[in-house]
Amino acid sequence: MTTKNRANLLYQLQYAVRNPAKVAPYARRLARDLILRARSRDHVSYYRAVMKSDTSRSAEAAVGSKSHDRWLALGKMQFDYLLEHGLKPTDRMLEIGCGNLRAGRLFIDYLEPGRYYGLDISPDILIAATETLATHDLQDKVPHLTPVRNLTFAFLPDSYFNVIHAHSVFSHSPLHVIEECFAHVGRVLAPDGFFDFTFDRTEGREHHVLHEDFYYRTETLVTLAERHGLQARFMADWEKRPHGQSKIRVSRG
């Protein structure tokens, strides 16, 4: 959780003074992002281009892991949490923004064959996901990996998934993309199922940095979910874990 507005010019200048070694990388990222935004027709197209660029250097870094050990740890953190919350091998799971299967490889291994569905807007990171499957000998689990253009889930069946999971997706999404998800996720969620998502939480002014990192207040996302007939609650027990984002759980109203 942050109380600082990272988009504020004064904050950025103070941060640059405290961290001079990060100024040049930030400037390169800013220049790249300006070019990608100019070439993209909407946010999803823009962020797909960001992922293509990031994945070309490192698939693990592209999903937000600064090292392989951190990639392993973050995946296990997500898996352990859902296991503690009753995930069963017979559940049908949908992972939105599955990336290169940082957590997905553990879900796939645990669930019965064919019960894992992973979606991502980036074809490049999904290619990396197939490499993760091969590396961890998970071919016999026959997971479903699908590239998507949006979060309408139009090709998926009604009331099908017991567990829907989105980690570090809404932290990179403007509000209209999140609302698109809320408008459609209730249809594919089983009556007794739940949808967990993480987000960058702020208690101050909502803002974004470079159209890549978005910071929201809890009440904004809870109210938006309720507008689409969903019940939402803040998951305080997630806060105990060494992860910078917060978590909300949504169920059908």
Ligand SMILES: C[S@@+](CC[C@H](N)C(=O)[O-])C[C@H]1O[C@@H](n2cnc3c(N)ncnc32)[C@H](O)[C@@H]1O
Contents of the next structure:
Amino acid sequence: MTTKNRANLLYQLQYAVRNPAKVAPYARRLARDLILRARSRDHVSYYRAVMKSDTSRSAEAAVGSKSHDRWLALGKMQFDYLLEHGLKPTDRMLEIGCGNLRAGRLFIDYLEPGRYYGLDISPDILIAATETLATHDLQDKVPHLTPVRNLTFAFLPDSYFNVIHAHSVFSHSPLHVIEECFAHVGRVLAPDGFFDFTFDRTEGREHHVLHEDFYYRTETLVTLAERHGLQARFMADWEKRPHGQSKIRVSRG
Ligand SMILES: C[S@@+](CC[C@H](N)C(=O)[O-])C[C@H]1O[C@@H](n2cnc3c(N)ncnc32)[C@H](O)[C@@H]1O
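Show the form predicted in complex with the ligand, please, because up to now only the form predicted alone has appeared in this conversation.
Full complex below, order starting with the chain above.
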């Protein structure tokens, strides 16, 4: 959680003085993002281009892990949490923004064959996901991996998934993308199921940095979910984990 506004010029200047080595990489990212934004018709196309560029360098870094050990740890953290919350091998799981299966590989291994559905806006990261499946000998689990352009889930059945999971996805999403998800996720969620998502929480002003990282107040997301007939609650037990984001659990109202 933060009260800082990373989009504020004064904050950025003070940060640059304290971290001079980060100025050149930030300037490169700024220039790249300006070009990608100018070429993209909407946020999803823009972010897909960001992922293409990042994945071409390293798929693990593209999903936010600075090292392979961190990639393993972040996957395990997500898996352990859902296991503590009663995940069963017979559950039907949908992972929104599955990336290169940092956590997905553990869910796939644990669930019965065919019970895991991963979707992502980035074909490049989904190709990396297939490499993760091969590396971890998960072929027999026949998971479903699908590229999408939006979060309407139109190709998925009603009331099907007990567990829907989105980790570090809404931290990269403007509010209208989150709202599209809330407007449709209730249809594919089983009546007794839940949808967990993480977000970058601010107690100050909501803001974004380079249209890549978005900071929201808890009330904004809870109210938005309720507006779409969903119940939402802040998951305080996630806060103990060494992870900068917070978690909300949504269920059908
Ligand atoms: C930081 S990565 C996290 C990946 C995975 N959840 C994990 O924890 O390893 C964010 C992922 O979400 C995907 N993504 C971003 N916006 C999305 C959207 N609107 N719909 C589906 N996927 C999205 C990105 O392409 C990327 O693979």
